[in-house]
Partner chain sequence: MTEARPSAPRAAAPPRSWWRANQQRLTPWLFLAPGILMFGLYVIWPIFESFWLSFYDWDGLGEARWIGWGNYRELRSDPAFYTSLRNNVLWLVLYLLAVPAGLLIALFLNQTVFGIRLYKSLFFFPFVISQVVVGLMFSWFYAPNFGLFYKLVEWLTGTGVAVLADPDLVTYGIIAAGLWPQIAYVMILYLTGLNNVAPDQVEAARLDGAKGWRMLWYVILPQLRPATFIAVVVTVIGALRSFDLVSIMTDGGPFGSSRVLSFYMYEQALSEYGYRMGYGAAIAVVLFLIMMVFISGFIWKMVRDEREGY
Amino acid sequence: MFQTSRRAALALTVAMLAATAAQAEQRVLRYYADFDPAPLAAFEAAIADFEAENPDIDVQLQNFDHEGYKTAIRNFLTADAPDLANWYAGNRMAPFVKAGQFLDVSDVWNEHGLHDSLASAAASMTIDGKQWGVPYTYYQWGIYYNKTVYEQVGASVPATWDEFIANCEKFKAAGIDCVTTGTKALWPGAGIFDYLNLRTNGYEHHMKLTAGEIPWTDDTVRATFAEWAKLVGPGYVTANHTALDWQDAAALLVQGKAANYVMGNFAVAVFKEGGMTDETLGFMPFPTINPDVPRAEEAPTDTVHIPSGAKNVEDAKKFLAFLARADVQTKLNEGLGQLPINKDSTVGSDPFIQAGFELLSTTPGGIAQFFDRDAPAEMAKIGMEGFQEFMVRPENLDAILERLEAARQRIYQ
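Return the structure of the sequence above as one chain only, in the form predicted alone.
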């Protein structure tokens, strides 16, 4: 009896020691992010899948609210860096790269073939020829249009800007706004500017402009506004757009009072809530302006980075490689309701999600993030105010560009 009890106690001790050892061997990844409730659930599922594949790694996610995170990241990257941190691609990550606060993860890209599988977003993740994080989701911008209105005036879906402007005359003659937008909150007008500049001057120019490296008074920028003037000069845009929120403008498209809307894919839900269906709502890429400029697209991209002060770099790189996989991005983006970046991922049957995936996966010219992500906050505000003014008073162009240029010289010092 004594021997049996002794053996049981010994077995219990061994089991407890083994459990303690297992716990000691489990490595921790500290991950800071700023997810809303639905994305948080999708990411927690992805983390659970990663931990199931890597039982020796415990991912500890600390979630912040969006506004709090913007301040927090500047503090924790300096004081107490986690192993992983969410952020954004393009010029939004550049200050942290230049400050040495994000690690170069080019080895992850090279070892896992990410230059091929994540090719559409590679340019926006690259600074000085190196990659500084992994993108996991984006959503397309483009032009949503009312098919019924197109049929009504006998217009065809345009491939070029000249064809688009020619359609505008048909819509105006029928008493229909060719383009609607709501610039009360400023940012919808920035989407129009971004596409006009991307199509006129290309991705590299656009990135240099938003990075403060090109004067706003430069002839290349004036060329973009000359294309914009073809739209606003004849009155092809909803007249009272400065008083409209973006949802108000969406209602005009739904009602057939407007033909086209330059907007992100998140608006599809609003269009459909208003009564549009896949038979009446269409999507097209923004038309070609300069055929010599490779097609670039607007697709705000969310990313994960390894801070330079991370304590568990190897496991963090393992997580980045996991997050870049086609199957992981497929499942994750089903939960996010957005687009996977890995070209080998799959998307659901929604035609607008499918159109966006095809558009972005085949983009040869680069992915821009959006003006208020690519430019510093102060420059973005002044720029968007200028865009709104130009859409109302195009004759003020010189004064607008001089004001933006003065801001550039001050802000980017």
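Shown: the form predicted alone; wanted: the form predicted together with the partner chain:
Only a single chain is listed, so you will not see partners or other molecules.
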């Protein structure tokens, strides 16, 4: 009895030793991410390809809940840093860069010619002249509309803001919300502001505004809000939008109770789940307001970074270089249903993806991230609350702008 159990223990020890030996040959790369189920599958395929190319590296993906990740990252970066972590471009990564939590990966950019192949996102990955991560996907924003409703009231797809507003009158007469939105979570309202400001004052102005270099009480900003008032004043926006989630508003568009929705391309999945098809769902770029301003677009970029506490930096850089490759981004974004950033990648046949690719690759003005990624977090929160208030109580504009200006002076000092 004693003998057998000892032999079993011995066998177990040998087996364990063998297992650790096998593991020791593989270097571990720990990767923390926040994928929803569909993107997760696409990314797992990409990781499998990476491991096939690098049999000596074992990528261990730890997936977090999307919202919970935003809190978790602050803890794990300081406490127990992985080798790779998901995050966002633009000002959203600035706190981590400034606190020294992300590693400078400019060498990866220089070595693999990423300044050329990822040129469209280079600016949003650069802080203090250095690059701090690698972008792998982005998606366009614009106006999604219900073609059936357009036919019903006899409206044509507008190219200018005046035409858009003229259409709104027709929709209003038919009892249809011209623009729908759900601002319970605040950010959908910021999409409208971003586009109005990009079209009224242009990309440079928008970047300066979100960087705190232009006062909110400035006349240029007031001009943007004046355009917005044309929409809010006559009641062309869905009533009670402050109590709606963005998906609730998407339902209104699907049901034909609303005509237009300023949204990101991720909403297409929701529209189609609700029964819309390529025949009934349309996409158009945000109409022109000031013809002298070069067209700029909004395309939030998702990125991967190396935390400064990473243990396996060498392999992490290898992974970033892999992720930046044209063929990898093509395959990955087919799965994600979004746009690759590498200029040599190709995009899928989905008409909305095609439209987005066309839109972004021909943008003369510049590509903004999104209000809550371009502006620092505190300013984003106060700003988006102000936008929401304006859409409910446009008469409070002066008080709102003064509040934002006071916040600007405090936050950017």
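What you see is a predicted model, and the numbers here were worked out from it, not measured in a lab. Rigid core: the largest C-alpha set superposing within 1.5 Å between the two forms. Numbering follows the first chain given and starts at 1.
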item: Post core alignment: Gln329 C-alpha displaced by 2 Å or more between these two forms; value: yes
item: Displaced residue check between these two forms: Ser156, CA, 2 Å or over, core reference; value: no
item: Smaller rigid part, angle turned between these two forms (C-alpha superposition) in °; value: 22
